[in-house]
Amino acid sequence: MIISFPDKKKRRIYKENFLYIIMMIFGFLMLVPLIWVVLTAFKTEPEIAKLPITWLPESFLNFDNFVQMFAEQPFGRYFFNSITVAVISLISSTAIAVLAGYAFAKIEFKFKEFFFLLILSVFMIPAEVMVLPKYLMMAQIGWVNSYLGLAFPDLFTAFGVYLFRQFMSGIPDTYIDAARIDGASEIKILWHVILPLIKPALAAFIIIKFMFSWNQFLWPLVIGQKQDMFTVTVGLVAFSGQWYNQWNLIAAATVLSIIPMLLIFVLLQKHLVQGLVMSGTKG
């Protein structure tokens, strides 16, 4: 009896399909907590406490949790604070990281590698260790309970410098040399030549940085001591008590807090996907 085995191409297709199925399963499992929070946002407290547990709410048109959330806490103010802090951090860190990345990638100067390693050494310092020194600095200059104080730790990021430096290093020097021959300044070269070529890196950095700034909890809790300076993450704690948690309001506030991050991802997804495709087809 002759046994026929699939050829190499078919085995590769089977292997890829199997990996896709595994990734889909794990992707769905990762979405389960998010799905649960979204469904819980439309449930009443008795529904949440019901046993056995029910996944679907009795009505998807029940917006009482969202109305009550804004009635009990000034979440409009919290959202404004979080957006303001995230925008300040994003603008500052992006500008500094792009300029520093360009300098380290395309400009020769003394001790360049030493300074680059010095910046990367920031990665080795846990953020929690710097909370007290930063707070003392903010107290001395009067930035406690201020937007600049809330945004201070994120005004500069070593990750951004590393990301843009590595990305710009792959851009051919001939583009820059041609622009310099035409008499363009370094700022014009950066703006008209480099930035259009690093849109995928910019999109990735904006998504990561916005999410990181938006989800900050420890530093806003320490520096924002007045309620009108609370961010969304700190405001969520208001629904948690020593003996009782308002899970329906926590879920509703959590759903609303996710929306800005989803919008940022949707708006920049095109550039991010293009960057992944380009990185996979080079060479």
Partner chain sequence: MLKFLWISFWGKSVKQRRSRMGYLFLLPSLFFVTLHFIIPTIYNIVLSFSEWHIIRPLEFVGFEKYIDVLTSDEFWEALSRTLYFTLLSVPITITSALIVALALYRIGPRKGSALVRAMYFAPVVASLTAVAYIWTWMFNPAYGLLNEILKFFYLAPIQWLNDINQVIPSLSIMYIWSRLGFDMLILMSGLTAISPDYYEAARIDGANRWHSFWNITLPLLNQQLVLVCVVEIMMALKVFELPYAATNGGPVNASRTLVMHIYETAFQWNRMDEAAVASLALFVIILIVTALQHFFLSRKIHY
Given for the second form:
Amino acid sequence: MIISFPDKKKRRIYKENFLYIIMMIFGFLMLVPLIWVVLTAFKTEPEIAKLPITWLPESFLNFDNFVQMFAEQPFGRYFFNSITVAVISLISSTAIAVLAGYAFAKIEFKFKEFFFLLILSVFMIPAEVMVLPKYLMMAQIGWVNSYLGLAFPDLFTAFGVYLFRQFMSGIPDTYIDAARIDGASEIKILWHVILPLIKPALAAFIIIKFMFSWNQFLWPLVIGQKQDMFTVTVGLVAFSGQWYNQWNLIAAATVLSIIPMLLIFVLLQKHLVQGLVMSGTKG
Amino acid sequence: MLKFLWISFWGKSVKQRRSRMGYLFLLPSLFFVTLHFIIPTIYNIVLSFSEWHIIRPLEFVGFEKYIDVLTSDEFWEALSRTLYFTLLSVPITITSALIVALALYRIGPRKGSALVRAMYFAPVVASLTAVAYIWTWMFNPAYGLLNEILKFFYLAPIQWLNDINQVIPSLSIMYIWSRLGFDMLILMSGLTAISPDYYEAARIDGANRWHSFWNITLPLLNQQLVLVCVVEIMMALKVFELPYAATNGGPVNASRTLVMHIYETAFQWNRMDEAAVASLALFVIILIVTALQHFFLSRKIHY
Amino acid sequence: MSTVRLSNVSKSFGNLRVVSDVNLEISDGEFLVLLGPSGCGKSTTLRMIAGLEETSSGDILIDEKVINDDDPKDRNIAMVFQNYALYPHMSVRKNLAFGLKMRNMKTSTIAEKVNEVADMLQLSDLMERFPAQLSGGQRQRVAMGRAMVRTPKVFLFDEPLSNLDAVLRTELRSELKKLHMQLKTTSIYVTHDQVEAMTLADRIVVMKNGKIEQIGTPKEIFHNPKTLYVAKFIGNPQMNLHEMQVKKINNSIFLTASSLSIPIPKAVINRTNTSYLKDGATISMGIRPTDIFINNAGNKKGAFKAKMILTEMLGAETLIEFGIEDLNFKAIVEDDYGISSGDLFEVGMNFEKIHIFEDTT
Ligand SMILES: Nc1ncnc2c1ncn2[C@@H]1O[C@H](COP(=O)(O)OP(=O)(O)OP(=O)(O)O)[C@@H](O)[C@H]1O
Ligand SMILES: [Mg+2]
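Could you present the same protein in the form predicted together with the partner chain, rather than the form predicted alone shown above?
Shown next: the complete complex, the earlier chain at its head.
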């Protein structure tokens, strides 16, 4: 039995409110670099070289930097490339991981633990370690400068297998029993019964995977050697190298490179949190 | 005949058929594990024992490349820089992520709390290349925001990325900023999953907040903490975008990390064989670190 | 319309034998109840018939065709689960239609069938709701509907009423009975509730540790339990059971314990295995509480002196507990004649209704 005294409770509420304000201040500080780069993207060249520093751009309608950016380099193509690669790898890795996750969570077969450990250990090895041999493999089959080559390391993600297995283990077996009796094959069970029930995990996976694929750099740098196969990240670096010290232009390109991810995050962030929380509960 | 083959493949009984289905569902994953991991690893090992030429086939040279790499200063310098960067970044990232997660958890769901959480998470959305540019501009000695702030407090300006001794800590700042939100989210998911009953019980037993933290929160958060540690150490050890975009390894190689070393060896100097040795070194380091973490951290799980 | 047969069916999980050598025949249109305590293998048996679980050995036949290796979907059975297992992300309508959709039926036919079943079960107003928005009873009816809509050969029920409160359970029990009388589909029903079993079953199968203990109509099971286990399990309050010795005097047989001696009528001897009735053997004597009465008619023959221990008013009847010598008995009587605890009185027994079991308690 806990007896809480009114003023003790009040003190706690004060404390929590105080903490909330502190966290808001620090949260705002976290945003300052982002805000700063957005502001810079709207400034003109003389403005950024002004001392002392001015915070706000003279006009928020100054889109010259963005216009120039697209004029100088095919950023439209970069975006198209990044999106294509992200979509290919998203579809492939989700499909593969859902299948494996279901097998691990709901089907009995021999050596299950062994296979799971195998996949889990791949999860622990970063892709960067394997860039070199993978590049040589791609070169041998002629996938350098191709979308499949760009997407190759992302076609499968061990993390997805792990996430979906965690989630699906939490789904009661009776749903699957019922579906089996209702005449559904394993694939149909997966499609009609399991997938709708793991939507939070799917959303979490899509965000994380998309983010990973969109933000990749080393692999596309190595594999997309021609300019028309640059992804946004590679294009951003190429552009910045070309316009060294033109920070208004670089800022514009940087801001634009973040926007797609930001949109996805804003759209799905509720699911991301929910998905992570649920996989945590079940772990 | 066809039917017989079909049956013998699928097995006769329901159970056999179902377990075949399991293997079938696993097949694509295993295919890619082979393609992404097993073949490249073997290839890398073969490469490390060979002399690589662009057109001619590989030529076995034994440990020659290992000797070349392990006796070169560049490799060891890149490695020690990377370790320095990791040791600097990871503990701070995780500690501050834990503090933020605990604070946000303590505040609990209320009006605007999702927004505050999003503030901390927002930097995660940016690619590390974008992060590099955002901060290079922040760090700019003449026009950067940070020196402006220092000036406001009558402090001497700092050279940040342009100084041999400050470049790695400056990169760490970028890294911590960009990773904090992700770790916080993972840790928060763990906190949310802890049943309040434990705290109630501890309070009845007379534990204070500090006791609860050490005896309940940390042990029950172990899974998430291990995950965050593993991921962060891995991410830091393979850091590449930040120095590549922000400093190109400079000034005077002071920020040339191991992956950058591998990249340049392989793709700029065309010495694939030596790069393969360095890759293996990174691989082994990651293996050791992961194994150590498992050894130290997972012991606490079974209390 | 179909028959189901289990022939020497066994099931083990690893080394744990859960069902052993079950032989069972269910005739067309029959309502068969598997009854037994928790963990005796009822669900496992049912799941083997459904194809959700494999048999370790033995055959399962539907319409005399071995279906051991058929997938559940090819067996044309339907099952109602204890927790209903309604798909939480589908509306009632979609839940009902799912089985038909999986069988690639035409959309118009599906709609027709779904509506028909919905009418029958009074679900029409709930069609667009999701399972989480339904009460327990409604969920149960949707689960029933999902099974019925496919017009399967066999219905399987795994304790479908056990998650409901007592009133609803009784109500749905009679609804279920009416439905069965209307549809006449072969049904196998698992429960550990003997009242459910008694009211619903054409025949009851009493199970114990994975083995069949007795098969019979509710009447047979109640009036003629084959084993001590069945006698104990069926009937509430439980049958009075006491260890007694068999005594043969001339051609009559008596059961004795201390100075109590009960004569056994011919009818009982005829339906009892003679090997139990060897002179001097120890057996269990059982008599149901309803077959004991307070003897105040002055008929001294076959009356025992008893001492009242407790009376409990049940409503129309009274449950009394009393001792004869040092044996305690319970009886259900219509009138306790004001006898209170400690009082001495006389009881009579309907000796014809005595049961004799070989094994002792
Ligand atoms: N998948 C399984 N693996 C191992 N043992 C199992 C499995 N399923 C059931 N059992 C065991 O088999 C025995 C019988 O289980 P079953 O579910 O058939 O009992 P039941 O008669 O339906 O009981 P209840 O009335 O509690 O539902 C139990 O001891 C149970 O622990
Ligand atoms: Mg059961």
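Rigid core: the largest C-alpha set superposing within 1.5 Å between the two forms. Keep in mind that what you see is a predicted model, and the values were worked out from it rather than measured. Positions refer to the first chain, counted from 1.
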| query | finding |
| --- | --- |
| Rigid core fit between these two forms: Cα deviation of residue 20 in angstrom | 2.9 |
